[in-house]
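Next up: just one chain, as structure tokens, the form predicted on its own.
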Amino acid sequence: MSKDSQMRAAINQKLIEMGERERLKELLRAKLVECGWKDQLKAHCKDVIREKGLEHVTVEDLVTEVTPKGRGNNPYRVTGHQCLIMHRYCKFLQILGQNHKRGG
């Protein structure tokens, strides 16, 4: 394992640890819904389902559809709540030095 992913892999564990992580993604799931960008890919879902038929869409088909629209579909609004996440993450990486360098 590289340097770079052991580090990943030590913060992610740190963030699953305090709660971070969860809290982080929760955040972002409510913007993403306060948006209506879920209940967009819910409608372009079913637009899918009615276009080839229920008996002929498996999840498979789904997820290639719905993919790429889901990660072109990334309101404004929640890339500046991405900004808000990212301040929170960098001030927990600060956190997690300062603790180290204590000893902590």
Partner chain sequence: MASRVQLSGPDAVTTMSPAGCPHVNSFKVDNWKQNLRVIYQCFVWSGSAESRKRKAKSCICHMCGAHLNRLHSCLYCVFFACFAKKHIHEHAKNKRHNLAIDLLYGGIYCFMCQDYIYDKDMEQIAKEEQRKAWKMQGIGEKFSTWEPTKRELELLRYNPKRRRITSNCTIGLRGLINLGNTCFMNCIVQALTHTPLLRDFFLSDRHKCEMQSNSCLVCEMSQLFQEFYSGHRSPHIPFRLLHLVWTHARHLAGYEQQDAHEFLIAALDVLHRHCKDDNGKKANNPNHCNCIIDQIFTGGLQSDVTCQVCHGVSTTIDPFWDISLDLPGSSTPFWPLSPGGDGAALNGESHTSGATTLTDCLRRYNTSSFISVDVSSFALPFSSPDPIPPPPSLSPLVLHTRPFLPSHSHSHSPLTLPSPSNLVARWRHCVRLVIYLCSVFCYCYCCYHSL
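The term rigid core refers to the most C-alpha atoms you can superpose between the two forms while keeping them within 1.5 Å. Positions refer to the first chain, counted from 1. Not measured: the values here are computed from a predicted model. Compared with the form predicted together with its partner chain:
- Fitting the two forms on the rigid core leaves the C-alpha of residue 39 displaced by under 2 angstroms between the two forms.
- Taking the rigid core as fixed, one finds a CA shift for residue 27 smaller than 2 Å between the two forms.
For the form predicted together with its partner chain instead of the form predicted on its own, what are the coordinates?
Only one chain is given; partner chains and other molecules are left out.
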């Protein structure tokens, strides 16, 4: 594993251990609901299901169809909220860094 992915894995571990991952996820979830992103995506999912037929559609189909819209240039950009989440994430990294410096 490259150094980059090693660091990622280590940070991820710490995120899970300290429960911060869940909290960040909750924060993101709340913001996405607030700005209407979830409703928009839900409507898109329903369209896909109607298109493919309820009996034949699989979760994979939905994931493939809906992911680009969810991640791409949709009107409900969460830029402001990204700042908030990034801020919390950076604070988390700061705390990690401080703990690392302390001995004992």
